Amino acid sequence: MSKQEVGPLGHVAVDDCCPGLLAAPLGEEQAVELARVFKALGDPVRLRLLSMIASREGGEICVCDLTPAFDLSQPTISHHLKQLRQAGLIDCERRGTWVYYWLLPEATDRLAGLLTRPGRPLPAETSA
């Protein structure tokens, strides 16, 4: 894996992974993978893009609706979206001229599981 590529986060279910950051020390491979995901989330533009995608009614959004929200060029927005895709946080599909993006909820669920203290329910479980 090159330095520019970010490994996918959503390929392992929460239960199949590690017990969580707060329950046991991470292995080297897990730490490298998580650092890449957190690096992808560490940019304010990417964090806003992820939020816009995740909160969109219907679960997906066209890149044509994302670009005007930023004072950035379309290639820069595409670069940020690529970083989120490579981190395994979103996916996309080309439909004609436009590309549509959606959140991969298993990836954010895994992050939530990793950051939850042992013996504490996930936020979704407490509101049910």
The other form holds:
There are 2 protein chains.
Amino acid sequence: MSKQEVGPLGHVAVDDCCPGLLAAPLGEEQAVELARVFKALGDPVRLRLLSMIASREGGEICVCDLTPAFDLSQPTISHHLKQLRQAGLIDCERRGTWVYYWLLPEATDRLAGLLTRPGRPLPAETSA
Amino acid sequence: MSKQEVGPLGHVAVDDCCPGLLAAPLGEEQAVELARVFKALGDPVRLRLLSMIASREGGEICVCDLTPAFDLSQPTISHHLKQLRQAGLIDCERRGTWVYYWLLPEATDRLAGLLTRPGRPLPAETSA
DNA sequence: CCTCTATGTTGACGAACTTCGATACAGGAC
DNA sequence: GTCCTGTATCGAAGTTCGTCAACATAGAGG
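Switch over from the form predicted on its own to the form predicted together with the DNA, please.
Full complex below, order starting with the chain above.
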């Protein structure tokens, strides 16, 4: 389960090529790969799932703690989790009866980097 | 900068409430608003459009320079530009015959901030 | 073995999305 | 005024997406 494709982000990563979305025009292929990740974030349910997973203290959360937070069927939640995983944003592991999910921070770090303007050192946190 | 009609992002902005996507579970309403913006980024054409607009030297670009870069009809490009505008990512102005688009950097800055982990000062650019 | 619970997969349906051609609108040139 | 060009809007066709019920699978425990 943890041997899934780690995600399209690898092809658009900062270390691969680019100074970010905002500094130079994106290539067609890079745009396709990146769009897959943003599309995964383009749903309220997936956004909340990702947020719940990422903000968990221990770094991981059981599906059994995610599902009851939504007014959706269990297969639907499973479907959204799969999309987040295929986008390379999260990963999971089965431990006995339960399956645990966790964030892949490299993914969100790269997205944040791609959205950061060249001249800007930080997006937020600066003046805090 | 905090009192603009900056689009849906205003409701999820860093200065409005949150420590980001990754530090605390997102509310249902915030997730809906944020998902609108990410959905706008979830298409390769729009991603390239945004990138072309953002990376332009003068800060703005004419539609007549955007359309020929794609194998798509002019109405389709216009449609995608409208979605980016409704997401609060870009804005435009007609000057004579032509219409010019530019990036709204607050939007991308906020997205980058939301995707930045609490402990992390910067997503990239640090060691540059 | 069987049964129970937790999770993932399949197939189907309606809604939303992307794209196009046709058309409408805005402004410049005549 | 008319004509031409650049851009937006409209309506429709084809595709993708979100959701569910039904079923399949994995592991625990008898």
